[in-house]
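Just one chain follows, in the form predicted alone, and it is written as structure tokens.
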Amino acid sequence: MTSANALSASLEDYLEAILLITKTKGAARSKDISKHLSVKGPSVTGALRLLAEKDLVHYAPYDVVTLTAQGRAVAENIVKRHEALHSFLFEVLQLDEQTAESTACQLEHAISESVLERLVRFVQFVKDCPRGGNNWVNGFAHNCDSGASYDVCEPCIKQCMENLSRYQKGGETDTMQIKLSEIQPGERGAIESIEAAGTIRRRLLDMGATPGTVVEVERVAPMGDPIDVKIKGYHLSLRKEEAAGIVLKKIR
């Protein structure tokens, strides 16, 4: 089986923007790889042959491109990588968009696979520690924008005393189970039970969704079908009734 490590940072970029333009578009034209690789006609070409000739698309002249189930497994993992990094460096680091998105591109061709998985717990970590969190990351992002000293830590430390005393007490949880299918875009939850049966119980355990996971819901669409979430670093599009089957400990 061909590896990501196998293949050129370029032919990542073709696999990855096959993926994605299939999930935007149903399918993927050369025309359309072009114009999202900002590349020329010949040298999709070319790609595209490199790719079949992996057994990583099924590729024809004038035909549309599919990934084929290899090929599918590797954009994945590129995506997967891509969407880490760029959490990291927004999230965390609070880089602008486009930095983020730009520097991500050219890490997610040589980040290894276990540094990937530290990276994405560590931004975990930092969301979901009482000692940390979006004040602990927006006080980063002050430092490095006023250059601020050290010498002002008091009022900080005060702060992160009460809002551990808080997280202790309960105040910062909501104990209230609640179906990952109620709860609104924003909000987080922990997972308590996995209630549904089948593929998406499959994706899920392979993503290392366990009890204690927390689950973010970014979008839900107009209908409330499908919702999009984002579970240790995926990004992931349930149907409604896939996602009542996730029961939550939702937190504030």
Second form
Protein chains: 2
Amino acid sequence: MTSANALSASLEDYLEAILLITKTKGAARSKDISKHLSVKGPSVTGALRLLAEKDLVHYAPYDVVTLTAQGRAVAENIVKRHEALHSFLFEVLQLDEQTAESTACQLEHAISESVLERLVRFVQFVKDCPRGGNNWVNGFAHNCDSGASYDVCEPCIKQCMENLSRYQKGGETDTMQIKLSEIQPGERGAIESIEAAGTIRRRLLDMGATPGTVVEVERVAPMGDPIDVKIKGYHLSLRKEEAAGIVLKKIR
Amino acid sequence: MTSANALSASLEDYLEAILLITKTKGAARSKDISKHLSVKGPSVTGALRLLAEKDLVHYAPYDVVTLTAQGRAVAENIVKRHEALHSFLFEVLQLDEQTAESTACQLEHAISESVLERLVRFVQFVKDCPRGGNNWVNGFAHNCDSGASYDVCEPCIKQCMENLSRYQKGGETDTMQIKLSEIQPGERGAIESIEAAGTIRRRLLDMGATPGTVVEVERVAPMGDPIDVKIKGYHLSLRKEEAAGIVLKKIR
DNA sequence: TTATAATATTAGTCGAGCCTAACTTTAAGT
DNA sequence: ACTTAAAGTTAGGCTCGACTAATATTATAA
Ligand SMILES: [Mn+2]
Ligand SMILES: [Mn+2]
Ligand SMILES: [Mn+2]
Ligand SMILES: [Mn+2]
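Now show the form predicted in complex with the DNA, given that the preceding structure was the form predicted alone.
Expanding to the full complex; the earlier chain stays at the top.
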């Protein structure tokens, strides 16, 4: 063999579907997959056999389907590509949700690791750069609506100056350190230090979450536990006590 | 029939190849296409028959291939999608030329008209917005190299302020009107008025080249004729006398 | 527990898109 | 004009990924 790897776009979609279904229903049945991908039963059976051969799913006839460790890793990577593209299409290009969704799911199969990294980084940069941020993205929206007018830029640039001074000498205006467990949904912060230990620490370091990396809180469950965060394009769900071990400097 | 349209990714690539080869060699031979797409002869013959059935190419056995009017239009649209993606990947994400090229040629097949429009507009916006421009893109490059530092932003924002004032009250600092025929390669300008008549005028208006639209000069031939310009994602080649009918306000 | 409905699998078909091997046509050189 | 090389086509085969129709299994409910 040369490199028996390289899944087809089709098989990637099956794997992606299985992961998504698994996340909400525990395990995937053939019917679920069939519905999710709009294909008929026999197509699913065929795909499952191929995926089982490649050790990406646990599959026995008439039984439910689950991902192997390897399969899960691959599937998560596909979802990551999907989400990175979705973020770009929806949040940056500001296409409507449906277009962003279906386009992302087609493009995802042609995005290499290096392109993915750049894309994630780019979307992050659009949001984080003091010249950019939501203001900048809104400027694009305004530009789309109103021909080629840049008249929203003046107030924006003033905002940029403020943002910038916070980034540069954060020591005076806003050194406020805060634990990740105390932050509100939608807020963001740059990692100051990681007090956490064990699995969480390792997981964060594996993601390249070094001090300075921006963390965004996506959702906090009713009792403040668990906390869903986004970091370098990854989604992560942390228990409150785990989140308390991560010290941030608040942004914006 | 419902809509016998919708070319496969493969056929789109054949059409794209034929256009590109035609542009440099007048007409495409089977061999050229075969080489361009890295497929063997019989694959080309098969594809050509399908394209001929759809009235997209003129094809007779053992003869050279040319595009029909319809085929040319479709091919040009594919190239436009390719180039829009390439611009984004190469100029904005700043991926290396090869990655940008091959990725664009895969992604192009899943880009709808509306996504294309947004993407073209976005790349344009990144370059034109006074908060953005090359400085902003360079900021992204710096951010990629140096972890997550935004320390290049200060001088950039000052530059932004200057750009902005030119955009807003261009009457004082730089109302300089100039004919498109007098501008240098790499320079850009916003359309003030279109004095041109006839075909060129119509062609420009069809592209939606209204006053305010940004035009960039790509190349000027040795004798100043013809002039290659980029406008709203389209490439356009104008004779000097045609270009003289377009009045611009210089930018940056 | 047994009938019935819901799910899943098998078997066989089809088109797209590639290939190799063998043959035909065209172009070039002598 | 004749020979030969290059280019192009035909014939036939293969994989992928979908489908339908028929069959088998499992779940459900009387
Ligand atoms: Mn997909
Ligand atoms: Mn997807
Ligand atoms: Mn392509
Ligand atoms: Mn292409």
